[in-house]
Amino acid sequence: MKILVGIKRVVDYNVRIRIKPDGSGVDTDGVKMSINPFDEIALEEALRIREAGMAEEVIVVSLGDNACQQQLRTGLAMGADRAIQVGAPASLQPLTIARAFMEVINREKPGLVLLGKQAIDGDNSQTAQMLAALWDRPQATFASKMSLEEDIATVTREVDAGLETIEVDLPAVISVDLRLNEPRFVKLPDIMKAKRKPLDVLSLDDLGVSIENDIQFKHHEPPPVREKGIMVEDAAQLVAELKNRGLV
């Protein structure tokens, strides 16, 4: 069984997010940039599948420019067997990632496909279950444990009320959560061989696929600067200021 993994290129997670001076987009010059947090724990786990026995090659996937191919080879590091780029804007839709998404699993045949639940910087939640739609198969979401049995997964999910177990059919598309591993650090010796292993360069024409961005971005602003608070002597001028601000 094959694994396809999505990973996406994102600023790195203990970066302070700057905008640009014109409210254009995210400055991103000198930033460091890693994979996805929740893309990395989909990857830790099609590896931990693989060394179990119940999968022979896992591939990662990411949409983007060459800069993604950074970020492919830290999966190839991680342990990935093969890596295919995707040449695309940075800024998609879901619905159109979900689309290329679709023609690689035609192209590979995978028996899994393994999602971050969403991306720390557009928090859209979405191709996960676009994909399954589109692929017809069955979907998981929002994983924070799972196992596979012959052609049946079961995942435990994370819903509002609590934990949900749930079983799927095989292939079908699963997006994990934070909580159901914890990934690996890359080695050195890793990283050397990572260089040697494959990394395949297509382009949306190749998979036909057509960029379709029905939201349109206008201007970026950082959250407004948190007022300064006040000490109360009691719960009636508590109450009271919190009328005056129209709170109650």
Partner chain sequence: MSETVTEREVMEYDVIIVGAGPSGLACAIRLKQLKPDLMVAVIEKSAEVGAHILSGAVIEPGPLDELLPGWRDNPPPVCVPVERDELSYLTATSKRKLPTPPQQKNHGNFIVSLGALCAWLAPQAEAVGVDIFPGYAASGIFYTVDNAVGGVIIGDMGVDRDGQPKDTYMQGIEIHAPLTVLAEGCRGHLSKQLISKYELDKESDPQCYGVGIKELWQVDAGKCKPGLVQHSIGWPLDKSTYGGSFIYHLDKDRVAVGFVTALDYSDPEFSPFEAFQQFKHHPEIKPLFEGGEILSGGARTIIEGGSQSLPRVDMPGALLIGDAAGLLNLPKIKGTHQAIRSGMLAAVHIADKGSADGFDAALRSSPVMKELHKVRNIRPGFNKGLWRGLITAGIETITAGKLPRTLHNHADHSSLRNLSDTKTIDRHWVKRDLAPRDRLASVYFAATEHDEDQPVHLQILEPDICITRCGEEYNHPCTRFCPANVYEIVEDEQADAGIRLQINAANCVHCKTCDIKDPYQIINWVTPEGGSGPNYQNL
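Compare with the form predicted alone: the form predicted together with its partner chain:
All you get below is the one chain by itself.
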């Protein structure tokens, strides 16, 4: 079985996000970029499945400009067997991404597609669901635990009401949540090995996918800054201040 894992290059979770002064988007100038943390968890799970002898090959796929090759190389250093970059502008919307993945699926015929439940930049959480629909295969989203047996995946999902365990037939699309596993550290010699692993570059044209950005972003702005508080001396002053502000 082949496992396809989606990887997105995003602003690192430690970085303090800043909106560009003109409101046209998030400032990424000189900012640290990383693999979307949920995608890293998806890759870790794929590697564990392969190491358990239930898959032969793990392929990491990313859509983006050449900068995303850095994240693909990190994925290869973690242990993926090969990588595919679909050359595209850095900002694509979920439907285009899902269509491109669908074309990669048609070429690679994977038994399982593992994706992060969402990317920490757009927070859309749509690609996995759209891909399952396009592929006409089952989906299991927000996986916090999973196991494979024959052609069935048993997946525990983190949902609002608690945990829900479902079974899906493979091939399927599974999107993973934070608690599924803790990704490994990359071993230094593996970075060198990763440089020699195959990284194929395709274009959206090669895949016959056109860009459809249906959502237009009008303006970005940071959340309002919390106003400075005051220290009150006693309860009486607290009540007075609340009254002043018309809060009681």
